[in-house]
Amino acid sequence: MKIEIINTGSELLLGLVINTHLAFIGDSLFKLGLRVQRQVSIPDGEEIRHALAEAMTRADVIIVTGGLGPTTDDITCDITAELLGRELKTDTAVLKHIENIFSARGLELTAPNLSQALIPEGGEALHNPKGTAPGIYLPAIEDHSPHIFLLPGPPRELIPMFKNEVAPRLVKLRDQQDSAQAGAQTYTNFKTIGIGESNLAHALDEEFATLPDLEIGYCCRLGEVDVRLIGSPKDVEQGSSIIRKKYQREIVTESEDPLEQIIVDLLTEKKQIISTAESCTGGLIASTLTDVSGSSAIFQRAYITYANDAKAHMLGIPAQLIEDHGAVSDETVRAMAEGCLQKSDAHFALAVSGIAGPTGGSEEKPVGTVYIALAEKNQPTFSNRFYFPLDRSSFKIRTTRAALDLLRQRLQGFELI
């Protein structure tokens, strides 16, 4: 099924707004076993005519975002109806919905707002519980037009509409196609950490070459690489076996769940608690964990001990230890983790201390140096030195991922090295 996306909005091309629609729709389609073949961003206004007319010559499904509002530059619906040769007619259910919204807010209903109830003949209005602009689904007319979905631009309106209205219709179209064609595909995603994209590809591609019908994709982030396998169920399983055999320790999960979700799930399952003591990351580890719903069951407290006296006063580290070894040292980070564990009475404590830069480094400890420690009840404290020569923000993210991954490995039963 050839799916194209047209994102309208001058703000996208002026760099004022990041196009999150493509990321959301592309990911949602992929989870349905569908793929985006082409995407284009265009300004408001007449350019929609050219983009739609071109896409209609090759696509099976077109998804258009934006241009459904009440202002003069919102002409997506009008142009679509014109290209398809369909008359616009008032949808009474949509009109009632708009009237109720304006009445509840005590606002005057104007002609431009009333125009949002106009739907091209043969189209289906897609309910919008978050706003006045309905989405519109225009089923394909064989040999004349593809399936067309018109969606509002604001993400708070588009996302629930896509999930509730668009996705079920696309699943139905997909199933109709699969029943007519053999060889339906599947996919799986491996989230790995601690090994570079090029090293992964070098180690895997030779064996993957024995599966010529398997599509392999690598997606690299700071310290993490996703490996996506797409193909027949048999090929995907054979490819999965290759990855599992080589990278058992490095595989965080065989899903798209983030590292922090995996940790929260593991701690919840084990009924264990984590606390943190952070210097160079400034609380990012705690923030990352508590971004996950349900983290209140596994996270107790965080100590942000950026200054040396804070390390001494809040975690009980002897000032002489810091003076002798430095704030960025194995001895200090171990004492931070153990002090955090003792004061919080958690099962685990993570601690980090490093040099984020761009200043403050030395020949012995250059910018990018960080020590990470993991303390656990009734177990020896583990610590290690890492080196992430990155910009300040990236250094903090990379350190956070490395610290969380030490905890992930411990929870999954790997011996830390």
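These numbers come from a predicted model, not from an experiment. The term rigid core refers to the maximal set of C-alpha atoms that superpose within 1.5 Å between the two forms. Numbering follows the first chain given and starts at 1. First, how it differs from the form predicted together with a further copy of the same chain.
The Cα shift for residue 124 between the two forms, taken after rigid core superposition, is 2 angstroms or larger. In a rigid-core overlay of the protein, residue 52 has its C-alpha displaced by at least 2 Å between the two forms. Residue displacement note: residue 217 has its CA displaced by under 2 Å between the two forms (rigid core superposed).
For comparison with the form predicted alone, kindly provide the form predicted together with a further copy of the same chain.
Coming up is the bare chain, nothing alongside it.
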């Protein structure tokens, strides 16, 4: 079933608003086993005519968002009716709904508002509990035209309407089609960390040569790569086995949960507390952990020790140690982690000290150099030197991911290397 989305709205093309409709609809459909084939953003006004006519030549289902309001550039419904050769007729139930909203607000109805009750012949109004403009569903007529859904633009109107009115109709269409066709597709996501996208792809493309129908997608963030497998349940399971076997350590999760969620879950389960002592990340590791709801069960306090003096005073590190080895050194970061562990009485302490740049690098320790240490109660402290030659903000994120991943590996029982 080929599904296309048309998002109307000049604000999208001017960069005033980020288009979240595609992500919402794409994700919702994917979970129903359906996929968006193409999405287009166009300005308000006449452009909808060309975009709709084009999509009608390709798609089985078209979902249009926006352009159902009462202003003069809201012409989605008119143009659709025109392209399909259908008359507009007032829907009395919708008219009643609009009248109720206006009388509840003590406002007087104007002609543009009344025009929102006009529905193309053969169409069904989709109830809008959050606003005046109804959605409209135009069922396909014997394969001559695709199924068309017209939805209001504001997310607070679109989201409930999609869930309540559109999704159930699409499920019905899917089931009608699937009964004729073979095998439903399934989907798995692996979140990995520590392997570059090209290495991963290089290794997996070879391994997957025996699974030509399995679709592999890579989605790369700083230090993390999501690997998605899409295909028949059998192919996806075979592909998953290959990945599981090859990347035991590097697989953070087989869900879409972020690393920090995995860590909070693991620590919560073990009833253990984490603290951090952060220099170059300036609090980002702690902030990332506290993005997770429920993190207060595993996080109580942390130390941001940007200056040397702060490292010495807040964590009880001898000033001489920092002077001897430098703030960005294995010795200092180990002392930071151990000091943090002791001061906070946590089970784990992560410490980082590095050179975020753009200035402050040396030949021996260029910008991007960072030491990370993980201290654990009654265990030897682990530390390592990393090199993330990135812009300042990316460096902070990459360092945060690397530090959290050390903890994740430890919690999942891997020996740190």
